[in-house]
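The data below hold one chain only, encoded as structure tokens and taken in the form predicted on its own.
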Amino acid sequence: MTIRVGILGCGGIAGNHVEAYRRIAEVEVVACADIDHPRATSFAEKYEVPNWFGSLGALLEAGIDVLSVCTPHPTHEHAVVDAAQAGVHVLCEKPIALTTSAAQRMVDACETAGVTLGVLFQRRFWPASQRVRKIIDEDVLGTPFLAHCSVLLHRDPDYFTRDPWRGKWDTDGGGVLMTQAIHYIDLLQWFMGPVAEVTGRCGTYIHGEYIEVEDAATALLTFTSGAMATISATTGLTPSEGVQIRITGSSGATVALAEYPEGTGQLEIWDVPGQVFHAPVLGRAINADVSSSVINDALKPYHVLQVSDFIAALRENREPAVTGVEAMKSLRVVEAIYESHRTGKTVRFDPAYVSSHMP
């Protein structure tokens, strides 16, 4: 039976989702909505989707069976939970929500209406982040006990200026940590399992003339493991230095994963026992500070392969690669980091994490 699928957002990262339906046999985009009636024509038309709303409840009576949510940050909630009532199951875009809370509320109604809630996050479907999650199951790495998050990434003035929304509180929900930062949370955590307790700290140096929100972040994350973990993020180089997120194990090997620039993730460090590979230095020069559209079509792939699994789950009756509970962890980590920085205060999950590695 054909799937049909609506678009809720006309505006960049939407296009990645209509191409990635496209690709999947006996699903139809039948249909897209935006508040911005102009944007919304204008997106049916480039990408012939059928049917355009101005709204949500518009969209949701068309008679689909999946609605893609592409809006900004605080639309997520009420479009989750308005979809699951109305039977629709529901692929989000990252951060699911602004808080761990309205998060929870979308999952309890999905849950309660029979539905199934994905939420993007591709980047767990590079193939240098499937052989990392690969060789800690396979127990080659032994037990992570270090890792370290670097997002050093740039960002021009007018990425935070044409869009009203950006860099705001109410409505953008946080700054480097949330929007751009949640999804190497998402991996770091995916990789080394369940956190205990979170310390951080933020401040805005760079971008403050444009934005409320902070452009830098460092935390330090322990793990229930015992494990331990740094992160330090911002937006504020010139040029970017990309990505890498590096973890050693057990056995003594470490792994390296980079983005550079930014859309594009390979292997960068591959310190196994007979098997060592240290990707070359560039030689050549690149043009690291890319814009959302070029970062966009370069995770257009993974956007393919994430949306055929949540397809592919709705047909055999198993939960998505990522769920709605699974991407609110890299959340709760989010909302620790701000809480720590405006208490003072260490966050604690699991105040019992395993703490046997501790002098």
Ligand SMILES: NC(=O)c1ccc[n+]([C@@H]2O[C@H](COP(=O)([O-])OP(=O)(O)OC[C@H]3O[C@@H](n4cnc5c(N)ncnc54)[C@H](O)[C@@H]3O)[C@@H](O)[C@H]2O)c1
The other form holds:
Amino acid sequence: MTIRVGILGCGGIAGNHVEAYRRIAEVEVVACADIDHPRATSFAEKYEVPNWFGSLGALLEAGIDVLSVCTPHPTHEHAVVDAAQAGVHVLCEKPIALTTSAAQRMVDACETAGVTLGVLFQRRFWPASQRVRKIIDEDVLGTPFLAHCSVLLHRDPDYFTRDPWRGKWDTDGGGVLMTQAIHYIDLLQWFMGPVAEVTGRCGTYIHGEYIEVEDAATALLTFTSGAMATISATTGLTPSEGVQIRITGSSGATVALAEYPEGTGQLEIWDVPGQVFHAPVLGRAINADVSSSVINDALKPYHVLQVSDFIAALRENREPAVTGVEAMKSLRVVEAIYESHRTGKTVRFDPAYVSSHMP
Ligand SMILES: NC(=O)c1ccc[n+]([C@@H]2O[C@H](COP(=O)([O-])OP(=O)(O)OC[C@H]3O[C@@H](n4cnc5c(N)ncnc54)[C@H](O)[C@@H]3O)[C@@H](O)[C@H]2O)c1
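Let me have the form predicted in complex with the named molecule next, following on from the form predicted on its own.
First the chain shown before, then all remaining chains and molecules of the complex.
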């Protein structure tokens, strides 16, 4: 049976969704909606979407099976809950929401309605991420015990000022942590396991003339396994140095995943017994500062993989690779970094947890 899809929000990332659905047999993008009417109409024209609307309500009334939510973060909760109540499955862009309590309401609404909720974290679908996850599953790395995640990105002032929702607490919900680093925090916790404690600090150093939220953050994470990780993240680097997630395991092996330029993930260090190679990402700082549309284009193949997984999950009556519950884990860490910054204290997810790895 053909699956009828609607797209909510016709901005930067929505095209990745349409192009991904178009590659799947017996899936049709039948409608799109945006509160900005000219955006909805020009998007419908560009992607040959037959119907366009000015609200979610009208889009849901058009009779769709799946909704892709591609609107700014604070709108995700209402969109997902309304779609669930209309019996529509939802694939929501990251971050799932601005707070874990909002995310929980979304998960509950989908469970109650018996619809599937998936959340876009397409970097999990990079072959490099899959390889790291595989050697953890196969115990080649041993227990990962030390990790570093550096997210050293550049954003122009224009990135924050061209869309009125960006860079403000009420409409963006956060800065580099909530919008960029959450992708890598998702990968970090996917590799390292459940987080036990978070200590964090945030600041606004570069973009303060036009944003309220943080443009830099650091954090120390402890995991329930006893493992530790540090995070450093900024959108204030000129030029960008990209992203690196480096993990050392109890077998003595180290692997590092790099994203450079943005959107393109690759293995940079693979120091695993019998398979050692180092592929330093050469030419960092050359053409480092790419626009959002170039990043979105580079991410298209991975949107294809995650959207395909979501549709396959519906057809096979199984959970998608990234469920709402799974997407809450990185949000919980981001929320804890903000809380730790505000209170000056470590946030303990399990108050009974005590790291037992000191000799
Ligand atoms: N997975 C990724 O790598 C990735 C990349 C970019 C953006 N995103 C996420 O996608 C979401 C959208 O980002 P974007 O860059 O496309 O933003 P954007 O500003 O380019 O587009 C958002 C669109 O939503 C519309 N909109 C706002 N409120 C609405 C509402 N209530 N109902 C209908 N339409 C509404 C706006 O008019 C705009 O056209 C964000 O949550 C962002 O984090 C994810």
